[in-house]
Structure formats: C-alpha cells, structure tokens
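First, one chain by itself: the form predicted alone, in structure tokens.
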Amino acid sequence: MTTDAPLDQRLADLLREVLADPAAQVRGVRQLSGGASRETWAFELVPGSGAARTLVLRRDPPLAPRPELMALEARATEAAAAAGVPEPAIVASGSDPDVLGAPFIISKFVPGETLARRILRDDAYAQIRPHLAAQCGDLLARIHSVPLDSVPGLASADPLQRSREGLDTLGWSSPTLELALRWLERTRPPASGHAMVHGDFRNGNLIVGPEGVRAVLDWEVVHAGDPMEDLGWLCVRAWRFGSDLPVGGFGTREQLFEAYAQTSGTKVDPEVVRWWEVLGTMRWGIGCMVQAERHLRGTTRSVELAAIGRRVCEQEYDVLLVLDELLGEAT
C-alpha cells in the first residue's frame, strides 16, 4: 500500500484486501461537516460484482492520532451491537497511520437524521418524537448490560477529580463552575453501579428515522463508570436545543426512567440522575474550554473550535439554572 497515495486510492487498496475483492473501486470521496475531534468522510464502494454502496470513514486528525482510543471505540461499538443496540456495521478498522493517514474505522452508511433541531421540529419525526425518550432508556439499559470484560481497555476515572484537574490545568477563571464543583463534591451520591458508559449519549449523536433510533454514534469517550452518568448527560440543557422537554428536547424524565427500569430491572433514583445532570452541565462547560484551547494554542486551528469556546458562558448560565432549581426544591 502506497502511503503517499491519495485517500481514495488508499481506501480502494485497503478494501480490496479486506473484502478479498481485487476489482473493487472507490469513488466520490468527500469530507462531511460536523465532529470537532475526528474527521468524517463518505464514499461509494463499487464492488467487482453487485451494487455500489455508501460507506463512512471516521479517522483521527493526522496530526493528533490516538490509536488506542480508536481501537477501543471499535470494540465498544461491536459489543453494543451484540447487546441489541443499533450500530453501523464495521467493515474495517485499524490503528496503523500508514494505512489511511491516521487510525480509522470504516462502517456501513445508515440513512437518517442526526441534526437535533430537525429531529425536534420536522414533521417527518412528529409521530416518533413522543417515544424517543423511552427508546433512549431502553438503549442505555442495553449499553449498560455489556459485560466489561468483553471490551478490553475501558478506562475508569473519578469524574469529579478529572473535572477538577481539567479546570485547574486550563487556568480559565470561572467562579460558576467552581461553585458547581464544590456543590457536587458536597452532595455526591453513592455509586449506582459499574458498567460500560457511552459518555456522549445525546440528541445529535443518534441517527433517527420516522420509526425511531436507527444507530447510536460517537463512542469516542466510552469508559467504565456509573451508568447514571449517561442518563444525566442526556438530560443536560445544552442537548435540548431550545425545547422545554428535559430529555434530549423530546421527552420527559419519567419516560426515560421507566423504560430504563423495564429493560434493566434497575429502578432509577431521579435525585441521583439530577446530580449527574449538574456534573454533565459543568463537564460540557470545561469541554468547551478544552475545544477553544485546541484552537488558541494552534493544536487544531478551527473556526468551529473557536465558536465552541464562546459557549462556555452558556454552560455557566445553565449550571446556575439547574442549581437554582435543585436548591429551590430542597427548601
């Protein structure tokens, strides 16, 4: 395989080998928008016989490869699929940067909508919207049922300690996020379990069709931890996209919790999930800082990353809102 060849030639060489089809061709390679940390490309695979099909390539930025995480993502995706979670079937994956310029995953294309605002507003999804929160509860229960030993390499870390270290390392001044950290440390509930956690399960990382969720995407931060983290993250205000409904902008907490309990057999404590919701809101505030720093330090110069940095103040506002709600309920 020629390492300095164009991407379409590299893809064709790889897939001829993987599929044992020496006549396979690749055409229409195009980079897709979206995704602040990884590149996404779509292309047509034309086999030696049969119909052409669309495939999707996701790869690390060539200047910032993380091969161990890409390999972990592939293992987690396949394990989730085995547990009944709809996933794009993986065609090929690898960690050698000489193959496609960076660690990569190639999967089948799943048609549907990922733009959250369309899912929340377009008439095509009007009938399924009231059922999406329950579908998410069922899917999260399936993800959390995956045996940890079936996904080697899952890391486990204290989320509060990681947030504290992240904020201190960045050096950004945010009294609001400091307030949230102290509240979280003071009110931390006992662990609800230890499971495979998706880490970014939300509206925007789901492929949705008129009948419901067709695929769960973006396993970049999968890890081992408290399963309630995923439920709290899905309820973070940033992922409601202007809707008043707390679960992804499309449903209620009760719908989410009931479906989760029905599939998992575990009753959800709403107060524990609210704690994780506060942590998730604060975590996204720090995440916005991190994305901005990648641009400001020149690691990845990007208007998108710079724009995400401007959302730090939105997360500070959201932190104050949710803390006000919780403190008001306590009195």
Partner chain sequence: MSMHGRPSAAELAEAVQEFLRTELMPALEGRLQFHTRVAANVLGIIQRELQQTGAQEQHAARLSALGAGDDADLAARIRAGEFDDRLPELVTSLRQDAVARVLVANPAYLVESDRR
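We have the form predicted alone; now please give the form predicted in complex with its partner chain.
Keep in mind that what follows is only the chain, not its partners or any molecules around it.
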C-alpha cells in the first residue's frame, strides 16, 4: 500500500483487510462535503459475495489532522450507541495518516433526511413531527446517562470563559453579545450535573425517517459538562428554521422536558434551560464570527463563510428577543 495511491484504492486495501474479504471492491467514491474541519465522502463497497452497500467516510483534512479528536468521536458514538442512541455502525476507524491520508471513521450509510427545512415541511414527516421533541428528550437523556469514565478524553471547559476569550480574540465589538455574556455571568444557575454532552444536538445533525430519528450525527464537539447545555442548544431559535415551535422547529419545550425527565428520572427546570438557550445563541453568534474570519483572514476563502458573517445579527436579535421577554416577565 503506497501513501500516494488514489483514495478508492486505499479504501479498498483497508476494507479488504478489515473485513477479511480479499475480493472486496470500492466504487463511486464521491465527496459530500468538505471544509476546514472535516471531510465527508460516500462510496459503494462491493463485497466478494453479496450485495453492494453504501459506506460513509469521515476524514480530517490531510493538512489539519486532529487524531485525538477523531478517536474520541469514535469512542463517544460507540458509548452513546450502547446507551440506546441510534448511531451509524462504525466499520473501521484509525488515526494513522498512512492508511487514508488523515484520521478517519468509516461507518454504514443511514438513509434519511438531515435537511431541517424538509423535516419541518415535507408531508413524509408530518406523522412523526409531533413526536420528534419527545424523541430528542429521550435521546438526550440516554446520551447524558453514558458513564464519563467509559469515554476517556472528554474535555471540560467553562463555557462563559471560552465565550469571553472568543469575543476578546475576535474583537468584533458586539454590544449585544457583550450584554448576553454579562447577563449570563450575573444569572448563572448552579450546575445541573456533569455528563457527556453532545454539544451540537439539533435539527440538521439528526438523520430522520418517516418513523423518527435514525441517527445522531456530528460528535465533533462532544465534551463533559452540564447536561442542560444540550437542551438549551436544541431550543436556540436559529434551529427552528422559521417555525414557531421552540424545539428544533418541531415541538414544544414541555414535550422535550417531559420525555427527558421520564428517561433520565431528572426533572428539568425550564428557567435553567432558558439560560443555556441564551448561552447557545451567544455562542452561535460567536461561531458565525469565527467562520466569517476564516474567509476574511484568507484561511479558507468562501462566499458561504463570508455570508455567515452577516448572520451574527440574527443571533444578536435572538438574544434580545429572549432578554426582552424575560425583562417583561420580571416587571
């Protein structure tokens, strides 16, 4: 196996060895998405005998490998699967750049819809939509039930500290995000626990079929922290895609909290989740700045990244909607 062989050949070499199938072939390698953080590819595996199946390769950009993170992601998804969270089965994973050029995970392809707008509008999902918030509550409770010592390497950072550093480093001078941070510091609730937190559990990172959630994707920011972070993030207005329903655009907070309480045995305090929602909104605002800076600094020139810079004001607006409402309730 040579390191400069084409990707389909290297995939075939790897899978022949992993699957102990010397006649296996790889066809139709195609890139689904790429970027500075992670590449996604799909391809067909044709075994020596039996039907072809689609597999998905996620790989670090060869120039920006993060081997520890990829290994952590594999451990976290397997632990979540063991807790009853639907995950695409991992076929092979590794951190050795000699194999596929960069750290990678190969998993089975799960058919279904990830585009939030389709999940929220298409007739195919009309039956399941009213049940999705409760399903998410159940899945989050399962993720948070994973014993922390079964996933070594989960980092834990103070989210307010990280946002402070983010705002200071970026220097975009947003009075609204500064207000959000000030408000969050002054109203911080006591921790609700310490658990494995998915970190990006939202409409868009779920594969949904007409019968419900088929897989939870994108564990790139999995960490140890307050479990209410995941609930607040799922309620952030940006993930509602124009719908009036607060949870991912498909459900109510009551549905989410009730299902979470039922599976976890822990009652949810809506005010605490609200605090995490404001934090999530602020963080996504900072995230938009970070993405736009990648374009502006020339790291990755892209009209998409440039456009995201003008979404900061959406997050500022959302922070103010919540603060306006909370101030109204207080008077």
